[in-house]
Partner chain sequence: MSNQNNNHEYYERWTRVERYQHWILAVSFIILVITGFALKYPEAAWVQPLLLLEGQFALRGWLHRIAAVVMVMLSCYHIGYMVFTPRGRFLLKAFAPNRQDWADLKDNFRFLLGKRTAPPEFDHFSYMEKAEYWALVWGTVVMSVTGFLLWFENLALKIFPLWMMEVFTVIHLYEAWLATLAILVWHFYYVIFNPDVYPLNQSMIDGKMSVHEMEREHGRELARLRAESMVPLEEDAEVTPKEISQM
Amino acid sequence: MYKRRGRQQYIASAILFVLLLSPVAIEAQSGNSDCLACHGDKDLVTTDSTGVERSLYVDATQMENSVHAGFECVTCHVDVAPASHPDGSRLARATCGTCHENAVTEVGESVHGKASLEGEALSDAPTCGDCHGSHEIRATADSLSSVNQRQLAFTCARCHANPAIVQKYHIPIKDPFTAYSRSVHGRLTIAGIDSAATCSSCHGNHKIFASNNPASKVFHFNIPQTCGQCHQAIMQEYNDSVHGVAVARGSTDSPVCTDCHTEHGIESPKVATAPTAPRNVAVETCGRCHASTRIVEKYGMRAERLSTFADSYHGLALRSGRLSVANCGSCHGVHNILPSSDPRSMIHPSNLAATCGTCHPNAGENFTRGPVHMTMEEKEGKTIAVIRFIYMTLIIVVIGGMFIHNALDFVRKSKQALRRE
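Taking the form predicted on its own, show me the structure of that chain by itself.
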């Protein structure tokens, strides 16, 4: 049953509502006044099936500022009838589908809509009002709307950053809001860049599906197209790459955007913690596949790509903190990675001089003759063998000579000291 906390407050609210009547909505508001006679009372509450007390107060001012200003209450609350209300009986939810049929149909097909059909989840599955608001619904373009570009992440976070709901429904990603708010997309959105990606950009508006559903925008094979909505040139490069071609052929092992850039915490490569940052890209990003025994064996790829890079001059310099030194992307490309046999590849023999020349000006054909990623089992060329022999000989002669010189000097000085004693 409803509860009231003061007749005087109700009367004051009713008077305020009357004063706010606009000429355009005069007819509808006349009808609404019967409803607001009770629901204009801020203390009108009810207790739901879970024992939680919920307010039944309706702010007439909010209604008049909403996109539904001028609507009658019964337009949405179609089951209101004098015989059944107000007697404490529960009314059905407001009917959005009368006007928004397509949206309601899409929600019904979504993960949210299906969850609402499961008895246990009924109280948690979001309704139209949970995302759009109830009587204060504003247009999406309105920055005060809960589904506006700048507000949407906060709206979704009410459930997806709620530990109790995440645990109850075994949602695999614990707190996407925190990761998103720190990401390049989140920071741009908060800064007021309306073109920055937000939740609906990647997951959809009403037709939100689980990531294992082929219809989902974040299904593995759909992710390049989803990101390509904003990053079209990169998507084209990726689609032509060895990774994009493999994905198009149905490979679930071939990486898509989120495998390298992460899902919600996407950062610029300039940020030190980004998996695509120079310091991390070899081990955290490329190494996850190219150092994987399972993937290397499955696809017949050359092994030890990561370890041979780590042992190279570039790898050693990178580990010492020289971030300007070449990493995987410097030689193979970033999104446009192609096999070395492809004339468009940065590591095709005809392009190697230009690729190396990016860091080593005047690098010519001879500069590129040395093999890279060479393992102990692979033979080096004659030129490299001669150079290696000369370097090793010089190292032994110089270091050995210094050691012998210092040792003899130490012995001589020791003898002189003993004689003086």
Given for the second form:
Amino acid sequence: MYKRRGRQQYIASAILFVLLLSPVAIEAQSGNSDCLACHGDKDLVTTDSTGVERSLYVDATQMENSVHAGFECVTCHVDVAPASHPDGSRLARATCGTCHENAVTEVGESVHGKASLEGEALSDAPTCGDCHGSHEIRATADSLSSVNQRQLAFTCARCHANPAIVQKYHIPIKDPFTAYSRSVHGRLTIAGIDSAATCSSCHGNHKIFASNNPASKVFHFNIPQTCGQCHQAIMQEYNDSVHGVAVARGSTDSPVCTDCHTEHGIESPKVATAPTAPRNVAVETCGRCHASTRIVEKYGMRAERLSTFADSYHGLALRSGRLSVANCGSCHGVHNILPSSDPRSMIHPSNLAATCGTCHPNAGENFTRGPVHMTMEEKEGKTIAVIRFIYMTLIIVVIGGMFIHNALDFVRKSKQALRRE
Amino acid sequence: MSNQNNNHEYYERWTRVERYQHWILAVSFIILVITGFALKYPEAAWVQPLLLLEGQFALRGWLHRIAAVVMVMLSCYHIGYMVFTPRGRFLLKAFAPNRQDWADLKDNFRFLLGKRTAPPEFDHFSYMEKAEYWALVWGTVVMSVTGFLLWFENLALKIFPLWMMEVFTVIHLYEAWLATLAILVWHFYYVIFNPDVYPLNQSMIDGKMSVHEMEREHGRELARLRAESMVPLEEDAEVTPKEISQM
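Show the form predicted in complex with the partner chain, please, because up to now only the form predicted on its own has appeared in this conversation.
To see the whole picture, the full complex is given below, headed by that same chain.
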């Protein structure tokens, strides 16, 4: 979306070209020179309403790099009254909306636009210029533009990684910038991959809403579609899965992409710290819901899925650091997780030999005979419980008997030894 | 007894090959215990050094399997030794439980509870040693069978349903606890913490047992040996330990 120049930009460029060659352009330049007579002075300052001194200097050369090169000052600073202005009367903000009507309307509805309407926030809420720059506004496709893919995260971070602002406005996510710059998206962006996701890919640009707003691209139910902009095949797999179907039915508990992959800090499962990495997936990702009493009870799911795995050979080996053994995803799939009753499911009885066969090449019929997550509920589980009980009794009786026998022996021999002395 | 060359004061308790068997068993058993429980408790601090290479090389698992193979091979050799050598057959007979063991047990408990002034006199093996030996035999069979079924799970699953693998796992775990605790509580007491032998019963190192120890632990055997061979009392004995074991 950043590569394509908008039609408006072409028209603007064409007009600009004509203007620069025409006497009108000279006229315009001379109009700006009236302003620059004062604003070209590097020492020109004013004191704003909070008592802070601000420079009023305008570097005319910045305009040469701008998409607005050749525009008159008054095109944007519309309320300049040439007769009275030099007395120092304050001007309103430059108006972008005369030309960029849609953008201004969209921003007005966004979380940023709403914030700027709340009096106190006025000075902090971003205006057009805070993101796009003022006199040096470059095209989005220009890699030096503050809203270019390579720059955008730094631009948003000016506020969103600023602890004072984050705290003042109770922004729940404290530092998305650090997480993003570590993430697979951030690292690809830094590496110069133009298609990698940046802030606006998931949040939108002008229409940024809080995540609880159904219009937001990061609203729980919109996230699969947002990620699906790039990860289309995965989105389709997910939509068919038990999780995707539950989300489509309105479950706020059923995970969307970000629940497993995290949001700003998305990392490849090959990165050891990723919640989807083999060593973490059972506890940090699947276990968060499948070992949660609240969720297991609410949805009538089978209990002890995590503990039975963790104590199995696969679970123990994984906890030891052997990453090649099966984790949740090896048997259940990743995006395509389906209940065992579904013939498409990797753990449907007819597919088990193939699923287990990935690691156990000779997996046959016997792989299907017996529950994998064995609990006391199963009849086989009761057999196990009986064996366990027999052994526990045996250990207590035998080892206990040995202990008593030898404790008596020790006491008796010690007494005799003392008597001899 | 300080004079090692004065052979007549010692009886040969264990032959050289039996001592080799014991120490190979001890080392492989200890490796099996450590590397086995390391799998069950992967987060324990003492396990961490074993797992340093786990991502690249399954050191713990291979140590466990190598020790298991050593122990099983040793067990096969031991069966041959016990069946096909005269000394082995003598030991096998000596290990056989009999009525006397039951009487000894009762007498020993009387002694332990202070109702007898002295413990009973034991033959070549006391009931404690017999219990130890047969527990080891039993444990080795159970652990080997379940262990190999779990090691070669693909072959095992050609015969058994999946849930039986869970049964083998549970048996392997609890039998491991039983064996380890038996060694700690039973064997280590008699060869280490027992006030009579502390800090260590030396017989598995030098194979020898002094007359004094024989009197204390195998009085019945000593009496029989003396009666059978008419070996005079220690001051003028000229029989070497080797000769005694061959009698």
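Numbering follows the first chain given and starts at 1. Being a predicted model, the structure only gives us computed values, none of them experimental. Definition used throughout: the rigid core is the maximal C-alpha set that superposes within 1.5 Å between two forms.
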I want to check Ile387: does it shift between the two forms by 2 Å or more at the Cα, with the core superposed? yes
Once the two forms are overlaid on the core, the CA atom of Leu408 shifts between the two forms, in angstrom, by 20.0
